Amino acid sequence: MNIVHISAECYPAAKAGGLGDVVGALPKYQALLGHKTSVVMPFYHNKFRNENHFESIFTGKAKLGWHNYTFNVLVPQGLDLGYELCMIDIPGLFDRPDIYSYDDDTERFITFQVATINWMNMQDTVPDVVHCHDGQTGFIPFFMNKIKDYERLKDIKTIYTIHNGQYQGQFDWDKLHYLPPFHSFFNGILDWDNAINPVACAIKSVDKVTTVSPSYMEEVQYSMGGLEKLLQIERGKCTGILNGIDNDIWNPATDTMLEKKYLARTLVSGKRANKDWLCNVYGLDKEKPLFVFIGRLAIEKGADILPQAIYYAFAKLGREFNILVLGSGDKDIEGGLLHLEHQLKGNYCSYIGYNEKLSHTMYAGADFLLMPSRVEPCGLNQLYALRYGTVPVVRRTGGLRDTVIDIGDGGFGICHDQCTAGDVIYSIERGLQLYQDQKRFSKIRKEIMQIDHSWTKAASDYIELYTK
């Protein structure tokens, strides 16, 4: 099976979340298991461009409106990510460093679409599938099914998955004239809530739709920003299957950014000398348990909770734990984390920005990772923790509830219901519960090392999908 996928992101050449990790994996068990997989996404002009050389395989023009573009598929050159990367570059466009939140990102992600499909279409042979992700990619399908300059390409099987429906792209009609040209007839299926809405278009679009985590797609049922009613209607193409982790990357035995590599049987040592590493970089106490936070700090992920959160648990428990975070977003958010550093000073620390190798580094030194998300669709933060030995503390929605099971359920996780302050820090106190139980918790630890949360089975199920 020849299968296509196209994304805003994709690791290692961009990544801004979980998305990227998922693009840069699937596709890549998808091909151990014997089928030919691509990637196509945009050239930005950050570190992967700079530290790669690339070769141009086809030139064409995409036109936005009256405007034209030329654009370049680039492949890169002597690397072997296990898929074919193609990668767009639209130079006025995409020639920046950053992926997201430019004033002209509805412009730049049509011309990427139109960019790529003129290029699958002039192809000498076309894929038996082409799975599209998120709202960057909404109205691929759509041009393959509705547009008859790409009549060639109407009977490929379309996938579309949802890693977050709260970003929609949805923009007014007076840029209706960005798209290529096809019958007004057809007008309805771009239109959600009167504007053109990019999610809304896939939804309506595809042979079947995905979200990244069977809960995660019970809740959007109920709860995604305004198109709820729209998947209820489409809910017999739809269906939910739980993202894995590359463990080729994500593997304490191998991997190369941490202080000290280690294994099941290994794991007091290792996780050990990366907590040490961490407390002496950090100033904290190292003979105390650490909880650690890691990703966006952002709403959806309840860091803006975290401040009050984190300055509460250590007014009710004291200070006989630390905790670190990683992370940028919000600015309020980050200023609120920043102003704690000298109140608890000793127990507490904050970096704001992103740094892949530390984010290693807390997975394996770390002895509970925090993520109060408001909306997890999957969540890829809890399954890294799994397999460094780290216990998750997890509020219960989308991937998490699919993931962790709390150690009162007769589990390995801390779980709690509702995205308060008053929630955390109850479930930190239930953490330092289980520290002081040295031996229960060593268990757990190396239990939750050997659950198999690899992509090979999430990658048969896709292809399962795509039989069908």
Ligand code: ADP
Given for the second form:
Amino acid sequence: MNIVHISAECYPAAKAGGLGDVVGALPKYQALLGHKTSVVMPFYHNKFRNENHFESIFTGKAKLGWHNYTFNVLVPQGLDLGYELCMIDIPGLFDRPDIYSYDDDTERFITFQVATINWMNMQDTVPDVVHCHDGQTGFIPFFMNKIKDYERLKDIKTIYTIHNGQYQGQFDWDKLHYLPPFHSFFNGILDWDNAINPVACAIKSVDKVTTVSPSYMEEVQYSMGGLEKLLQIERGKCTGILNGIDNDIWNPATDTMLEKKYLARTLVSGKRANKDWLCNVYGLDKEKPLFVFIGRLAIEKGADILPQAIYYAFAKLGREFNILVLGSGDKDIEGGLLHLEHQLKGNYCSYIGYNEKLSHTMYAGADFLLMPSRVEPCGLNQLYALRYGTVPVVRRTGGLRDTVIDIGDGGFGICHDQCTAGDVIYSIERGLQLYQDQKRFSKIRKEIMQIDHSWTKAASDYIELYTK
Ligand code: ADP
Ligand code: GLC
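Give me the form predicted in complex with adenosine-5'-diphosphate (ADP) now, not the form predicted alone.
Zooming out: every chain and molecule, the one shown earlier first.
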């Protein structure tokens, strides 16, 4: 099969979160199953652009209302990603460092989609499957199905994956002219709640919808930012497929970002070296158990309860453990986390920002990973933690429910039901009890490193779905 993935993120070219990890890995594992895979994404002016050379393979035009943009399709040279990476360079809209959060994101991502479809329409061969990821690519299936200029692409099968149903990118009907012209008969496909909604449009237009875990597929039927009714109506074409992880990148035995690499056999000394490094750099006591949080500082991650949970955890349980936080996002949460540093010096530290290397060292050096998420469509952090022998402490929701089993149920993690400071503190207390029993703790750490969450299974689940 010839499969094209379209996404705003793809690691290593651009990553803001798990979407980048997934789109950077899934096509590689599909290619290993014998398929031709490629990824189409925007060309940002970031580190990847500065560190690589690119060849232009196509130049075209994309209209956004009355504006004309010239775009180039660039391919990085001398890189073996395991799939073909095609980057759409649109001067004026994407020649900026960040992926999202600009005032004109609506204009940026519509133009990206128009450029992508114009280019696909001009190629000699068309793919068998177009797989779109999240709202920034949600109009593509509609363009393919309903716009006359793209009639050639009409019979290609389309899949839409919901990685995160919270960010829908809806906008007012007065921007309708941004889209290429089509018969007004189809307006209803774009609409949800009196706005143009790319996520709703994708769900209505595609052949198959997937979410990134089976539990999240259940949850979106009753909670997905207003789209739940639509998900109920379209239930027949929806499936939940659990994400995998890229075992080549996330492997403590080969990970060059670590202070010391290790296998399950050498777990104790390997984790010790990474923990020592973290404790030295962040002023923490090496002899105490280390809990970490890594992620976007957003309400859906439960990050808003962290300052309170951390403060009261130390007040209630004493200073016999440490917490290290890595993340960025909401300014109030960032402020709350930084504020604690002075009061909890020696036991707590936070790194506000994005740091790929530090995240790897934290998965390796930590004893426990905290994930108190309110919403977690899949979650990759807990899967990385498992692979690095770090015990996940999670709220039972979405993909966390599907991947972490509580030690009380014969499993290997610590689970709680509410996204509250009280539940997090109780889970930390359970973690400390487990840590006291070093024999059991060590056995669990070795076992979790062996759990197979590689992409091999999920990649073939997607192929099976495409085949259907
Ligand atoms: P989401 O996509 O919702 O942010 P995931 O758990 O799927 O959550 O994936 C998060 C990814 O982003 C992981 O690879 C994680 O290590 C990484 N990440 C999140 N925040 C940071 C940060 N501040 N620095 C480095 N990596 C981060
Ligand atoms: C989203 C979700 C996260 C998931 C990731 C990759 O950002 O929030 O739970 O793991 O996408 O699918």
